[in-house]
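Only one chain is included here, represented as structure tokens and corresponding to the form predicted on its own.
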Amino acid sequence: MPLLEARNLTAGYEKLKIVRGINLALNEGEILSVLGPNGAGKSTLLNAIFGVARIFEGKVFLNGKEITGKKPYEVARLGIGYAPQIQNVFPNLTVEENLELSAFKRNGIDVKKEMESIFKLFPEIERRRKNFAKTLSGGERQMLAMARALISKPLVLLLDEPTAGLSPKATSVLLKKVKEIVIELNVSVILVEQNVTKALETSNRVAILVGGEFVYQGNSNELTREEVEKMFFGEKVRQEL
């Protein structure tokens, strides 16, 4: 039984339908990209996951148990983590403040012992931990958002672009993180990148939404970079598309 699924999902905002008859599955330990153009439905589909975006026909499953339409702070308490592409951290609060508080999702944590732990990943925002957060480089932030939504202990992280606008050496050291999480913290991630080679060499499976809807679901490593990019445009590259 796959962690997260998503059956027949198709969403959007108020009347517009925006992805389409999306059917998705995560694995435990598993980190799968969602890649595609912009504007093709990315970020409305871990939105309508989160409870963000409506839903208009379609299930969300988490365990086996259905969340279909439950609020963003109860999908957290069940166990999502997500962490959007801006907006994505308070930048009048600290990074301790901000980790406390996003520790509060769920009941029963150990918000010192779990802050730590935290660090321990992510020694980077460790030694800015008394600074503001509007204070951080951009690579630090999208590190701070990652633990924001990490410290509440959730089987699923859902990360929006966490690369964009970072450098090369940044978004390395971003995507190496990401995978250290899945080992250290038996997490599962859907990761939707904009740098398609970084993001084939990070998952294990890649999922491509062209139009509102997938064109494609498979191994990252059974693609290319140039073949990802001509599924962008609608260009067939295999047989079995």
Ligand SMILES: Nc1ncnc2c1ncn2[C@@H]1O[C@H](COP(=O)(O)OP(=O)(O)OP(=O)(O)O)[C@@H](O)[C@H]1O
Contents of the next structure:
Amino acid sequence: MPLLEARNLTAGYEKLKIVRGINLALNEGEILSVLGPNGAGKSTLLNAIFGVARIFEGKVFLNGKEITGKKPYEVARLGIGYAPQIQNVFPNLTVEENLELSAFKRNGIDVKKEMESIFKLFPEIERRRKNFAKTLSGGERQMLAMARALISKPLVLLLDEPTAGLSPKATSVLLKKVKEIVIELNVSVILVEQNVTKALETSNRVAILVGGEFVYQGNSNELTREEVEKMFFGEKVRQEL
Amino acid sequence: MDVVGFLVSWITLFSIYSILSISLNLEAGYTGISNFGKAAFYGIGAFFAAVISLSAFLMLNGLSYPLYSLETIISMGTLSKQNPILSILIFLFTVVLAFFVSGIAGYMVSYPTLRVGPAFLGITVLSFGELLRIFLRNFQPTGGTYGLAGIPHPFAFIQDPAVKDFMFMLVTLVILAIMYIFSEKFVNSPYGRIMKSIREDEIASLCLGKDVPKIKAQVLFIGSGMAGVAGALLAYYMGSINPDIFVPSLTFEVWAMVILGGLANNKGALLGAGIITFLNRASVILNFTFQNLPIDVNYIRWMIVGLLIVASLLFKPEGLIPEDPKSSFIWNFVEEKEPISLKKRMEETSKKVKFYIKKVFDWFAMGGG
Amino acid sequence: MNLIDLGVVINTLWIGLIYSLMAIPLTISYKVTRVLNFAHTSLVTVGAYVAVILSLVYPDFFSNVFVALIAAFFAGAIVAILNHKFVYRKLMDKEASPVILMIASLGSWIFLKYLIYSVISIVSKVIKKDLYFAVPAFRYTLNLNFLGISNPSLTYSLILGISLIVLTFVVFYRTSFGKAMRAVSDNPQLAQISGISDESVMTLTWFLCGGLAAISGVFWAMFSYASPEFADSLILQVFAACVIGGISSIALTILGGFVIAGAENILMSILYNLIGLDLSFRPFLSFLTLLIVILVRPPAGAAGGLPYRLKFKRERKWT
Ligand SMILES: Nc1ncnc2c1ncn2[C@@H]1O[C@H](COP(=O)(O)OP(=O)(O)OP(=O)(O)O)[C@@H](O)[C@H]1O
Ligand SMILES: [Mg+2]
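Now show me the form predicted in complex with this ligand; what you just gave was the form predicted on its own.
To see the whole picture, the full complex is given below, headed by that same chain.
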């Protein structure tokens, strides 16, 4: 049974249907990258899983239990961590408070201990632990956002462009870290990423979203960057789906 | 019960309040300015008219009583009847001037605050009203808490009070008509479209090169001026005014009218004013009829006003008469459709009425179940 | 010439404290819920009258200041929560803009205000005592002497008020609930994503803010008197204090309370003694302070509007 599953999901905002007929399954210990051009609806898909966007049709399951229509905070408490694309930290809270807050109201989590282990993973933000998040740099914010999503020990981690604004070097480091996390903390990841090559390197499987619909799902080692980018422009590269 | 008297007093009050609600509609409905200080500009107009007309009469007759004194009130009783033309001239003069005085006050108060958000504007203008009220309560030359009395009625020379009130009602109706036509023309002019564009998206209008604070200040000038005229009319109608008439609740009464009737629609503003002033008059009569109620009927009326604001925001945010989409900002870019002819409209209406009548008959035919 | 005397200074301190206490819940509730709550003054009145009526009707129990304060706290909190559940929450579910919420709060204000009037007039008739100008009948058991002030209502409210402000800071900056409040105020959506129910945070915020507002009303009634209009007549000062704090900073709001109290009392007293300024100009001083703050330091923060600033025209030099 897949850990996270979306069946025939159609979602959007207000009256607007943005992603349509999405079928998606995430297995345990897997990294699934969702690739697609700007405005394809990648963030909307993650929002829909989390109950932020409106779901018109279809269902979402976590561990076999239905989570469709649950409030975002309930979904979070059931074990999904989410680092959104924009506004992903609380600017007027310190780094520590940002982390503490995410572990708030979660049973069986020793906040102090978790925080230390998170800081081991992200030494860059440990140095800034007493600073307000609004004073962090873009890259540090991305790390804090990821740390924030991880601290509550989620089963599934949704990362929306965690490498936006990072240097190529830092991108590689961060994506390597994602791979580490999957093994160490035993989470499964859905990764939205603009850098196709690195996404293909990092992930086990890949799903390509164009114009609100999946045009391809498969193992990442079967694809090349060129093929993916052709798909972005609507060319049918392979027929299998 | 004196039905005619009731109607006359209701229509007079309705006209005065309609001027207020139309002016608030210009500001809040069309331009999106949250003016919570309507009472202040209304009060400025009222006190201005009272002070000027009282001093004019005293001066012209060479009297030097203080404005608020028993002598003034007594002498006004006779002086105002002596010269009808003078009375009416002073009346017209003060009403017109009240427009400018209140308008300038509105312009000046708004100017510094328009550059901050709607919340701050609301607070500042509301505070300004409270400031004036508290100041006037303590300011002895205008009578402190007692206010001013004996304001010479323009038609004081007419003996029969019913005719006098009727004449005054006609005058207020005429002034209302002028204001109504003016604001209809105004909001449908290019300037009106700029106002709506500010309401829809302030930043976009700013980027289009419109001087948003200046336009808002100009709208506030006009809106406050209209409120000033309403205030002057009120002063003459009541004959005596005091600072405590102009409490913030009054502002909200006007807001209730506009929200209930429908923002950005002058007909809605009239309808709202009609409903709320009817409540106002009715509560006066109820209070008079049932003297021994445990609570003042006015309290209940105010509670209803509060409830109406909340309820219409919750259940009918577009108001009883919604904004005409054709006159709305966005629609101006859409091709003009052929206007529905009157005949067709009447046909549609009669079809609807027949449908409902049939429904009622069916209901009876089913045995009321 | 003696421009100010000690009495004026003590008065300023006390009034500044009360203004701050009244302004803090307004700031907090705006920060967290994005509602500029004009019904706030009604909450203050509710608190004052609950203390007054209870201490008159059940003197055995409620003549104790602390008991009465707790009762007032709960009364204010309940009214605030009901107001939230029936008005603001419903509007928020329809995604109303902050301006609509603000207008709705005007409706609540006017409704609550005349509800209070009605209740007072009924209770006045029942207990056969005029409540339109009333003072709570407290018995002060401890005789606190403080800076040479021995008026117990003054010393009690000073000490309790300062402790309440300290407590507010502790709750807001040290407890996890305070952190959740700040998180919701920063970004309600992200707060939800992090597992915080914004509805329960908002309800608790109204609980605290309503209670605090009610308590500030009791303090005012203790030293001055309660009337159905007293809180409304302080609206200028309280909102001015909030504006000085940009409706976002608690510390600056407190400063604002004292600045306004200083302008009204110390500055007034100086101007009166110097140039014989009439006392009726007192409210002008607070308003002037408000305008100066808005002009010199246009609040950008939470409630700020567009980034307009006063333009100082510079001459262009073509060379
Ligand atoms: N809150 C919203 N309300 C209405 N429409 C929205 C909203 N957010 C996004 N959209 C629309 O949904 C579409 C998909 O947006 P989405 O953010 O999901 O794209 P994306 O694939 O994440 O793009 P990017 O790579 O730029 O992040 C866009 O056309 C956008 O205009
Ligand atoms: Mg995106």
